[in-house]
Structure formats: C-alpha cells, structure tokens
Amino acid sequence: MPLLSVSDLTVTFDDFTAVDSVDFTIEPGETLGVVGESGSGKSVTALSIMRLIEMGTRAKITRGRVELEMPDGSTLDLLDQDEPTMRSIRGNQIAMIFQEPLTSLNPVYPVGEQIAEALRIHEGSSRKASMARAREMFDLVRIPEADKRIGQYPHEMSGGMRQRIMIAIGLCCGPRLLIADEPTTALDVTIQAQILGLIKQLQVETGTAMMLITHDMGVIAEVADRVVVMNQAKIVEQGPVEQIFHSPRESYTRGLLSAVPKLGSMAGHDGPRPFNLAGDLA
C-alpha cells in the first residue's frame, strides 16, 4: 500500500490553474523525484499536500484526494482534515525542507533552540529533553563541533551547515515522508553533493520516504527511484528513473534531458546554440 497517494489534485489561483488533475503515489522508503521548469506546478503540489498553499494566498484546492497511510494502517484524506489535525500531521508524519534555509530559519534564535522548538511543539518534550534531542540531531546530520554550534545563530553558519539544520528540523520528529523543495539549489556544487549524499544516507538510516522537487536532472539521476515530470501544471510522464533517462516517451522529457550541459557541447561554436523547449512540444 502506498504511503501517500495523490489523485486528481487540482489547484487554482484566481483565473488560472496551477496544478491540473495530478496523480502519483509514494511508496514507503522510496525517493520520488519531481522535475520540471519553474512554474510547472512542482512546489504548488508539495504545498498542497501539506495544506499550506491556501495560507496567505488566493490559491484554492478545487478537487482531488491526498491519502496518507497512518501508522495504524488507516488512511486519511488530508484534504478533508481541519487545521488542528493538519498541525498534528505536519512534522510528525510529513515534514518539509525548503530551498533557502536563511529565509526559513529565525535569525534571532540559536539553531539548536529552533530544532528543540519543533520537538516541543510536535511532541510536547520538555526543554531539557528537546535540547538533548537537538544535540543528537547535530550528530545525525554530521555537523562537527556540535556542542559549540548548537548555540550559534543562522548567520554564523555556512550555507551547507544551515541546510543541515533544516534537514535536522525536518527529521527530528521522525516523519515517514520528507518533502524536499529544491534543497540544494542555493548551494555550491561541492556542498550540494555533500547534502545529497547526506539525505540519501539518512533515508537508509531512518527509513523515511522522500519527495524531492528539483529542476536539476543530474540530482534526480543521483538519488531518485521514480520520477514525475511536470509541465504547465500537469504530469506529462512518470516512471522508474532508468526508464525516464534511457527511454523517455514524451518530447518534453527529452527536451529536459537534452538541456543538461555536456562537456564539449560548444566545441566549434562561437556561443550556445538556440534551445527551444516549447517548440519541442508542438
């Protein structure tokens, strides 16, 4: 039975459709990669699963089902739940990490306190117990000198360290599904590789499933088990990562793959050759 099943999900903003009849599943322990250009509906889909899309926006989930398998084996349609129920699910069952940790972390609180706060809110832990668990999370996400860094503020840490803090906050309550929205885009290439390796290793250690949103096909090739390709609010193709990379069926998917820079591709040319992805869809 899938851990998460999304069916016919449709989200509208005023007079346009941001997500149109989206269907996919995520199995326990699986990594599902969601790829597509900016504006294709990837992040809106993730925020709709978390029921965050309607907060402070004009967005409206107009139809669909988002069914989550609960630990007792029952199934819950998240789109039918009230806000107190969703608050109990966020963090405990489904957690999310975002693209830019410096805008997600509170600049006036030490990072250790921010991990501990998540534990106090979601698990009702005491201050002492939550800080002890926060210290353990520093070790889990491989932050060195944890006793020193637990009292540091976000601006005192590098981009890679801040992203590790975001991962620690996401994993501290033991969620069964982690939604990672462009978690490495703001990082340089070497740190990006470290964070991807860390996420992959933590999945093995914790058994957490992951929905990885990115526009980077190289990232998908590195960590995903299955891939969903989105374009203009719809899923145009989905399947195992090997099938998507080696024998994509849709011209849009082939366009995304051909857009990946290749060593030597400009040899003999004065500049980059024109690339018309939209034309491939005609």
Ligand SMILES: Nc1ncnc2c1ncn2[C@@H]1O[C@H](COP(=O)(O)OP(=O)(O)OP(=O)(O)O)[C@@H](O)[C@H]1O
The other form holds:
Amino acid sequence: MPLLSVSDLTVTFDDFTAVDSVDFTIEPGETLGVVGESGSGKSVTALSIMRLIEMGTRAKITRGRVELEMPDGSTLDLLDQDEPTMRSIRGNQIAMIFQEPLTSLNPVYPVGEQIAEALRIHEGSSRKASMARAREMFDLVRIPEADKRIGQYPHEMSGGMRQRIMIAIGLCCGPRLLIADEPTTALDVTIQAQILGLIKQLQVETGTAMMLITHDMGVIAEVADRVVVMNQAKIVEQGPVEQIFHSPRESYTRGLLSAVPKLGSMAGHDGPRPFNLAGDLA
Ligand SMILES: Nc1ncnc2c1ncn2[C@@H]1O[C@H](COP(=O)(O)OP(=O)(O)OP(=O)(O)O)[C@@H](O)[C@H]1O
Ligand SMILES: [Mg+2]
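In place of the form predicted alone, output the structure of the form predicted in complex with the ligand.
Complete assembly follows, chain above in first position.
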C-alpha cells in the first residue's frame, strides 16, 4: 500500500497546463527523485500535493487524486480536504522544504523559537517542552554549539546552517513524507554534499519517505530509490534508479544523463563548454 498515490493530477494556469495527467506513488520510507528541466512542472506538482498551489495564484487543480494513507490505515484524498484539515496534514503528515531557506524563515525571531513554534502549532506542546525538543532537533540536524546557536537569528547563520534549521522544522513533527524542492541548489557545492548526506542519514534514522526534486542527476544517483522524469508538464519516464541510469527508455532521459559532467571531461578545455540538450539528442 503506497503512502502517497497521485493519479491523473492536472493543474492549469488559465489556458496553460503546468502539470498534465501525472501519476506516481511513494512507498513508506522510500525516496522518490523528481527530475526534469526548468518549467517542467516539478514544483507545481509538489505544491499541489500540499494544496498550496492555488493560494495567491491563478492555478486550478482541474483533475486528479492525491491519496494519502493515514496512520490509522484509512485513505484521504487531499484534493477533497478543507483548509483546516490540510493545515493539520501539513507538518504532521507531509512537510516541505524549499530551495532558499532565508525566505522561509522569519527574520525577526531566533531560529530555536521558530522550531519550537512549529512544535506548539502542530503538537500543542508547552513552551518549555517545545524549547527542549527544539534543542534536540539541533543535535539531530548536527548543528554544533546548539546552546549558542538556538538563540541566533537567521541572518547570523550561514546558508547551510539555515537549511539545517529548515530540515529541523520539516522533521520536528515526525512527518511520514518530506517533500524537498531543490533543497541544496542555493548552497555551494561542498555544503550541498553535507546537506544531502544529512537528509539521507535522517531519512534512514526516522524512516520518513521523501520526494526530492532536483535538476541534478548526480544527486538522484546518490539518494533516490526510484525516479520520475518530467518534461513539459508530463511524466515521460519513471522507474527504479538503476533502470533510469543504465537503461533509460526515453531519449529525453538520455539527454538529462548526458548533461551530467563526467570526471575529467574538462581535460584540454579552458572552461566549461555550454551543452545543448536538444542538440545532444539530435
Ligand atoms: N504562479 C504561477 N503563475 C503562472 N504560471 C506558473 C506559476 N508557477 C509556475 N508556473 C508555470 O508552470 C510551469 C511549471 O512550473 P514549475 O515551477 O512547476 O517548474 P519546475 O519544474 O519546478 O522548474 P524549476 O526547475 O525551474 O524550479 C512553468 O511553465 C511555470 O512558468
Ligand atoms: Mg521548481
């Protein structure tokens, strides 16, 4: 029984179809990688699952089902739920982390308070209990000197630290699914590797399933169990990560894979050469 089952999901902006008849499932504890070039519909898919896409935009979810298996074994179609129900699902069942942690954090509150507040809202914990748990979350996401850092403001932290805070907020209420939309793209390469390593480790420790959105096939190879490949609002291919890498069925997927720089591929060149996905496929 999948944890999440998305079927025929279709999302439009006025006349434009941003997500077209998308079907996929996520099993408990599994990492589903979602790849595809800019504008292919990855974020719109994620925001639709969270029922955040129609807020403040002209988006309409015109068709489909997003079925979540609840802890009691029942199934909820998230597309049929009212906003109060969705608010309790967000955080408690499904959490989401975004690319740029600075825009998701409140600049005027210390980071520890922000984790504690998430706990109070979702779990109704007391102030004391939630601060103690926030302190534990600092250890979980491997932030050193937790006692000092818990009182810092977002601007006092590095990008990597801020993303650790976002991961802590995402995981603090024990969601069964974490949706991470380009969680490391805004970070420099060495920090990207650390954050990805952390996400992967926490996922094993906590058993949380993950939908990981990225442009980066290298990241997919590192962390995904299965892969969904999107192009122009549609899923063009999906399968286990080994199959996608070793025997991709679609030329589009082969194009994405050929765009992954190979070690030593710059030998004899002064700088990176631009690649052309369409040209590479021709
Ligand atoms: N708020 C919006 N209003 C109008 N169109 C939108 C809006 N958000 C997304 N779109 C359009 O929907 C399509 C899918 O966008 P989406 O953000 O899902 O792409 P993406 O795959 O996440 O790309 P990226 O890799 O650049 O993040 C794009 O054509 C985009 O322009
Ligand atoms: Mg996106």
